[in-house]
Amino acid sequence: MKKKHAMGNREKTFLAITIPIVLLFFCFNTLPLIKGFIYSFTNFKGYGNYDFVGLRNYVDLFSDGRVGRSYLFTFKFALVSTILVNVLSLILALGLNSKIKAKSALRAVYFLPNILGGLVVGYIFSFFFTYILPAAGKAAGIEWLSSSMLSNTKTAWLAIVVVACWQSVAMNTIIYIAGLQTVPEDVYEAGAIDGASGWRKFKNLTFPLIMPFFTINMVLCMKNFLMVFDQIMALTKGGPSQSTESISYLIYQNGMGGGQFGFQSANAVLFFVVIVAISVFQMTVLNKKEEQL
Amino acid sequence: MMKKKVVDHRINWPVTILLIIGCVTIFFPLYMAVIIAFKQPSEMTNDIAGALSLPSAFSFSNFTEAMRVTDFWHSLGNSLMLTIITVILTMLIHSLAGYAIGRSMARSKAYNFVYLYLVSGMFVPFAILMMPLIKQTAQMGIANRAGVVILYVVFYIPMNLLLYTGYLKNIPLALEEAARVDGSTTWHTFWRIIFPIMKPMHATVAVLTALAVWNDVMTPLVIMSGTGLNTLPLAQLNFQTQFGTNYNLAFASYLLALLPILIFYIFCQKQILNGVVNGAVK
């Protein structure tokens, strides 16, 4: 009888904790999500009256050139950056995990970019791309470098890739190092007896064992890069001629100031669906690979 | 076997040297920022040497001017306040949530659902919440610093719940059972026994939350824009026009914005790195 009473107390306490938290989460996460969904069926400008327009916003999304270009840019950027970051951080992690001098100092240095704010880092790099790099390009006689990368529609996105990678490599490297440390030493010893070394050792022994960490990195990287905002704000503000407008930036820019609250809400809903779909796809594909290994 | 052990302990010099050279990519942008921040506009010429050579005199005039222009101390105060309050609240509220939900998940479908519901919030991009939240916070009268803190506490629920429930799996139930037999209520048991045991996870949550809040631009940008208050990153954005083409002033301001977190990192790098690794492995 006494035990039952105690369990009741436990249940009640848990409920008393969980209900307010769920309510809070609903109020500031789910409710705005639902509101955004409702706004996406209206022609709301962000002020004044509005009417429901059915699916027109969604139909318009697919014929709007600017929206299309922002999706193309964001995907191109996210894909290239994800691949680049994962290759670089794997190499870096292998280096930082090998038998080197000043290991902890080097790790601390390579992690540094991750703690710095994206906006300020973007501003610093903006100067680098606008003045230093063209000056270096001129001195070296390289034609395409002698003018600012940021003012050329063909190269501006590459500058953003560089800045985003400079920051993201840090975090992914740390995750890969954590992964490499879970690989027991005797696996390598057994591998060495079988004559595995260099690339073959990495491909057949190390990589399969750190596959779960590869999954985390791919999913997190892709998600973060698809939501890119700070770097765009600092480096190009979407320019030149809208060539580097990311989806988040376009929603912010036109939804807030451009009188397209309803239309950009539809864009945000589509964006949400795309992010969930990509994350789920990545996780199922990569999990399958993990199981096979 | 003996020979191999010897090889294993030898330091890999080529990799060490390559990694040290690679540090240039990390330090170069920071070096550039420091150098330019100490220079005067007249010292900036249009070639590389003009931008990257050492300044003729190390004067702090750019920094004092930048502090005045961007109202540095107020922005710093706001950033510190937002970060500290958010971190304390997330540790208290999210660990409680992790405990209540984590301990109930095994036997209750409802709690399992709650867990999935909260964690799946991770995939909701801020872009979709942004516009409704601006309206909502304005209507509720919290389009200010308090509102920003509330939003942070909500936004970090998915990540931190994942971390706390993950950590809780390693804490044996027997501890709580013993306390209960001694007549302690669940609420007291949590604060007296579970909360202190979760210390390593508190460190991880504190580090990850603090870094995210400190560097966040978007939430204060859209929620607090009506208050005229700035955080450190927000000040850099809002004073861009004041800096004009005076890059020396701008860079002094950027450095000031980076300085607090850099100092923090230099002193706590070990804890920060450990915290991040803990979070990643979980």
The other form holds:
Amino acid sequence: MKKKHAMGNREKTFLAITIPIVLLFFCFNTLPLIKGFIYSFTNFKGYGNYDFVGLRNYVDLFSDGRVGRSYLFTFKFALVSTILVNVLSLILALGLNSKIKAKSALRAVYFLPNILGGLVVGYIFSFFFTYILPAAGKAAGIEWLSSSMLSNTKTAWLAIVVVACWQSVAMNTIIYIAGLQTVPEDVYEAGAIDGASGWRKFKNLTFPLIMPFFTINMVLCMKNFLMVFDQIMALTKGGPSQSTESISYLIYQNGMGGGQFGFQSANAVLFFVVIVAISVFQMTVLNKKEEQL
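Having seen the form predicted together with the partner chain, could you give me the form predicted alone?
Below you will find a single chain and nothing else.
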């Protein structure tokens, strides 16, 4: 009969480290997720008693105009921002990875926006869009710049895109630089012999080799921009006329303070499913593209 292996000090140490972390994760992540899912089947207002209403909240989501507008805005914002950030990040990474002077210092400068919190950056840009830019527009005689972009339903979302992209470019640039540094010099030397230069060099040599990093950036960008909240909170609070109300902000605003806790819990569950579905779709398509390249 085999003797049971006694747990050594090493295993006990790892277990002592792991168990508290798992418990904390369960208490502050998994348990709220489960409770939110349960509340999504109720008419809970965030306080007092509640009753179970079955799938009524989920059915009502598809007929609520405000929810529909928030989804349309969020998708539009996320798509535009993801494309802009990845294009700008890739261009910056190519520049910062080239043989230029003080490139290490420049990398640090470009990473600074990522260190600042979203709310801090949002409040700074709110002052810029409300006072500085209109004053400059009036001085230059540019009519469309003479009033705050944040007060116009047609331009408010563009201001949010500018702020979100400015802050997000930093991390994506670092990831692209890391990818560019994995490309062997031998590949470029062989390409130079075949006459590859400029755009052909990037298209046929560089981009295929950094495709895994492109996949990571695209998936993370889309996920983060779909969950946009800080910039909305600091810049517009969903206005003007709810034209910049993202899904996350709507869930927070009406769920926490609007007496729709159960309804917005259903919205959060649906939103979670949507984000997972989009991420899986991106990974599937981009991984197939990697294999083709």
